[in-house]
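So this first bit is one chain, no partners, the form predicted on its own, shown in structure tokens.
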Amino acid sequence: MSSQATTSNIAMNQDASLPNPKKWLTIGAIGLLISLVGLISSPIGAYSYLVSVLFVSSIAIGMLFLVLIHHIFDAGWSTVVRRQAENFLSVVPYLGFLFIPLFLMTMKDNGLIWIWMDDTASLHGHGTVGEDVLYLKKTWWLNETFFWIRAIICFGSWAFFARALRKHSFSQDSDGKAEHTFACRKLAAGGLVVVALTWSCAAFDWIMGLEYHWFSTMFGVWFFANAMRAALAVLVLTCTYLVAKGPLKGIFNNKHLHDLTTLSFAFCVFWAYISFSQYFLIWNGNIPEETFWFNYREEGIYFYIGMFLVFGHFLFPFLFLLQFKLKTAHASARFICCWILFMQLFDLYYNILPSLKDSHGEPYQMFSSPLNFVWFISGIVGVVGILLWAYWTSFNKVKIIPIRDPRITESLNHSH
């Protein structure tokens, strides 16, 4: 790659042909519209906005931990796949915000996404929440101010560590100065700390939380799997897309490539061994507080979810990243990491949806009507259009790589 067309297209950040960010402003503001609706109508359409929130939040989250990531282990490869990373990070501020409908209708609804939150609210022949044994054992964390404390201090510390990161990064393309790396790397090694901590605990609270008699200390590490996975995607399907537009050719090479689909098929293994232990764990034990969970999701079609995750999410992904040609042509890569999503998606449909209940105590079906689906579309679109436009914005606003990173020439040179 020659040093002129290196200039060029690092001078290429604002291009006519690529997304404007109004527009997918736009696009975000209509689905969260109609998403809000099915919120205030019906439980299925609260449940189907958790899920949105959660779908960004892990891509948003996943890109932080890949940061972090990189800055602990000094990493000089992916120095200019780095920076994409950075900008997907300027959506995390605004996670918060999408979190604030779900907290509105809690308070006006009190057990309608967390029904531990009502103490009235039936349990279906078991009385009531607050005759609940196992509710009042945990009282002490599952209490309406402290869940939203302990929200508030996830989003603030997501923030906090998205906009210190970001700061230094570009603050060092204007002054070259390598202060600015050092302090990455003692915020990496808090943050990761810190970051860990608090994924766990939203997955704790905003997805086990829904049916609080369960539990399961890997859960935790499913969600960070999880989020990993899904940032990788979205890695992989925004630098190629750079790559094919202009601004990333001659830039992002097929080993750039190959790094990050290593990495996509690492976390696929780690998903499923973290998934498939838990199931055994829960199985191999029996106890009825925890098995009541899988049960429900292995009866009518969150049957058929399972396996098809089983499948789709592990099997699959897994043989593909395996051959060494998929993982490094663009048009296959980019197949994969939309599957990959597509199947996220499903994830998190089979860990939330069949904790809403019926009258009879069955788990909702989802697409029971037409309306279900629309609820859970405009969702989707809604969060993922936020997402865009804050990647957009801030990608118009910098610099295409870390231009003055000690690590960047090594970066720019990675072959082998």
Second form
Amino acid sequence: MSSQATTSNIAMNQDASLPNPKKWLTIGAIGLLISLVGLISSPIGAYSYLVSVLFVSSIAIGMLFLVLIHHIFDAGWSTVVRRQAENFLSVVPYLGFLFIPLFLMTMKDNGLIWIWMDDTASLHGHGTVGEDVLYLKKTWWLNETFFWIRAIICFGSWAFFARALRKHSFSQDSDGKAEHTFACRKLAAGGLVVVALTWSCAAFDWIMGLEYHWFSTMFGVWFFANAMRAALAVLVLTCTYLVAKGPLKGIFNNKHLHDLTTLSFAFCVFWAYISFSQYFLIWNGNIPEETFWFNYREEGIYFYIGMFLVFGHFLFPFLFLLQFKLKTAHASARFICCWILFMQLFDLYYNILPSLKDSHGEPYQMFSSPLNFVWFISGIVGVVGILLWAYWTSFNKVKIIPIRDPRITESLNHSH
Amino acid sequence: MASAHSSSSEPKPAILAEVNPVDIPRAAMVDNNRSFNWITEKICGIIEEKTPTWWWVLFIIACCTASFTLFGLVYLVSTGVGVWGLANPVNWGWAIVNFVFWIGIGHAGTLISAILCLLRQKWRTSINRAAEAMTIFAVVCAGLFPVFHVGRVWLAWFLFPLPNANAIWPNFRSALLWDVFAVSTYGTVSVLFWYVGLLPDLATIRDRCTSKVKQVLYGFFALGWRGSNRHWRNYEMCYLLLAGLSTPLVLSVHTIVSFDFAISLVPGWHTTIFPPYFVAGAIFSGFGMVLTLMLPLRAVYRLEDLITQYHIDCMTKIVLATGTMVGYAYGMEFFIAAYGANDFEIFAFVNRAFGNYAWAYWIMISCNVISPQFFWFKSIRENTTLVWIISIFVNVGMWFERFVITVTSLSRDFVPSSWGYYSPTVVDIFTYLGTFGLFSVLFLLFIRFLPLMAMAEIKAVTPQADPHHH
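Given the form predicted on its own above, I would also like to look at the protein as it appears in the form predicted in complex with its partner chain.
Next comes the full complex, this chain leading.
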């Protein structure tokens, strides 16, 4: 895109009432700095930082899935919302940088997050990791070199697809060539396979690997459902905000909103289906080597968080999103999307935090100290700041909708 | 609350003036710009023409083949379940394999009707009717196996929680009992959905009938359809509600079938990915069967304008996507078996790939994971013969998948002294082959007496039905 075009777009999109990216960068940087203090100073701070990075990754990779799915289906209606998803994809290359502090900290203190990285870590009455038969059998996968290579492959492949999809989409705005659409379709076909595998790998490595004795074939699918819910919620919030502020007024209509919230409903059910199936099959099988993971999650506060997820992350959004009026009114759609994002955070806490053990080998209770809230909140503020900084920076550089997309008219006329 | 609708008095956003879409036209749902009348004549013509000779030949062959099942079942009932090759430790053999195979095929119909309807995929209209019919016939074939597996088939009603003299209640904790409810609900709703969809087309046939008997019969089943605005309104609401109701049912049936295996502790069966993996596999096999059936019909009845290359593309891409998902699940099972470091799980999977049923495993992998990968290539998707051959591979592969899951795990269970090699008996083989006859008989009757395609729905997706011409 030429610099002249960029300048005119900035003039077009930038509005005094819209947020300044630099403001978000400042907020993000402050949040991250405090969160990094937590990462250095305590295990719960480190876990909190991991949750924050995975929270923003789930939104970003969910957006990547949405864009890939849009292209693979040659979808029409979603063309006007796709541009906002593409703006969010600008954060993808930074995800790897957000992961670097975790790498550095594990270099300093091996077992801080992923206990298997430390051969001398105590298994609370069952010797150390280095003496653990199960660990010794898993070293082919759970070894640090391979772990970090996998992380690089994950971040690298996501950044590649995010950049390529953005490049083609933005180039089409200026040159109007059909090849960009065909290129995106090809990228989508390959990308879905690669991102499905890498995202599953991320789920296994970064979350399931926290409790390396445990395993579940469903875990990658759960993480996918989780990402889709987060991304859809953020997309609804963004589009309704842009309608209220003006840029998407007269473009994003109630039918688009209805379709997005209906998809949210579908993924609410899908998430419940996956989470229930995983829980049910393990509960019913009742083998200690699998059930222990859920047993930890029935201790103390985690039992209530688990129940909160059943009712708050499934039942409430399910009943709410069944209703046409609530799905298509901006205020109620915004409310439920904020709610889903809030619950999404608790879903991550539920899956991640109980893997951190106290000195007795019991799950570390997340609300045990007021200081923990500082780490939780600063981490989330930090990553959300970075996400919105990336988003608004991209927003200011490109057109509000893909004006030369072959399906743009179809999307603008989407009314039935 | 902000309103998203721009009223006519508000100025339009400036960006709209810049909109200038590059031209990549969408594929037409009906080729050669066929008229409404052409569509009616074409589809009704199939029923109204004199019964073709090929139909009689196929019908007689199908009846003879179906008799295998009849004889097999009569022999089983009169002799005992021992005529099937079941023995310790493989107490589930071809019966459950065939059951799951047919139930899987029964998935595409309601998927095309319900889920694709909810997703507003217009291409479903040319294939949904035949696929729904296929669903119902496949469920009939599937139901035979568990019902006869109970042995004393006249007591099969004990499966339902009905009060009886012996106060025997089914075990509600068994997934096999959930199957009874899931499959019977799915079967009922699928029939209802199929029938509701048929109403406008039955009325069209009624109105064209020349014989009084046909007029009365089609008229009876058309429920007095006159095509009034009110009829259409009620019909479309009913259809949408049934689509909403069927969608969870499509998923629940195969989820529960997967529970038959996954809630046990048998290595190779007890794994959490089974529910979505079985659903993906069922859609995969269902679309395989839709292609197997529709491509020959398309050629025989010259339906190329209605089942266009675009339709075939869509179906093959779904086969490719679901085949790849199934491949993902195979991969995950292997990976987690290795990662879980449980010796029994590792053994179960190594035994699958390299044990005495390795031949079945590699047939499964070749047919289910490798063969659909050819659909990446446009030239193959456009070659209907190749598409048809691959669709057969898909059917074969999905039968072997169920065989591999069932038999490899059971034949090498926890007690090595009881390990054995399971082989089906001749009764097993003929009873199974006969179900293809039964399925074909039903399907041939369907083509002869009911509209093969949803005429009213196809007309609704033609350009002339769209007053906006967007």
